[in-house]
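The form predicted alone is given below as one chain in structure tokens.
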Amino acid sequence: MSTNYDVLLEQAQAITAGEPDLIANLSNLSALVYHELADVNWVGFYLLRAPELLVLGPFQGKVACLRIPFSRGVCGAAARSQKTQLVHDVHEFADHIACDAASNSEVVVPIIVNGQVVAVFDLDSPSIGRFSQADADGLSRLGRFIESLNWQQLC
């Protein structure tokens, strides 16, 4: 179940190149990990609406949780730390916010533009277990990328 990052990010690229709308490629994005990634079943974005407050984004999945403060859940400790969060089992974090009861790992990745976290990139499995070292490097560097695009529409 290895995914290729050096390819992702290069469709990532080419899927985004000369779109000037963030909310386009976010969901283009969010539609491409979706697919190209094996046993996920939710891949999107929670954008920085208030301060310390999360809005669902463009994502791929079933519905999900609108709001996420800071203080909650793994992506709220993404967007507090400022770090890549890997999570083998979401039943074993202790602040961990159900969205959909499917779901049994997780990876987030926050998008950091100008030191502020401006969004985070949201990665869920029915799998516990399913995200290694490698998927959380490889999920990084796409959210490097990620945080090149048009940010300004939003902040």
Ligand code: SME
Given for the second form:
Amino acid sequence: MSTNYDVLLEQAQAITAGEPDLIANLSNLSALVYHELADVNWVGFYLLRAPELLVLGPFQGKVACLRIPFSRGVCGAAARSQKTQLVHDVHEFADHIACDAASNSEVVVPIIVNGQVVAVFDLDSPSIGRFSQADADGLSRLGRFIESLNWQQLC
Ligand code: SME
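For the form predicted together with this ligand instead of the form predicted alone, what are the coordinates?
Whole complex next, starting from this chain.
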């Protein structure tokens, strides 16, 4: 069950190398992480599309909520705090937004460029407590790499 985040980071670098298109890269990164991590049911991005408003971006998994303001949900908490959110049991997180009823635990990594949140990277699992602190740390490292992509295309 444990993920080698050094290898995942190398894979992320390899599949994005030489490709300048942000959406193409986020799409493949969603697919990479969805298929490399065990026991996940949703992996993807919500992108900053207006002040304090996240809109669904590239993802893998079931149909999801379209719009998440910074004031709502685990994604909003990540965006507001600019800190990775590790949620052991989403049913104990008062403001959790249930897109897929199968989701029971979650990690959300804010993607921060020039001090501003430009997106969040969201992972859901059907298992309570699926994500450890090591997962949150590894995914945050991946987030730092994702911040190096071509985010000026989002404007
Ligand atoms: N659970 C998230 C909403 C997005 S879905 O998990 C894909 C939240 O509470 O912000």
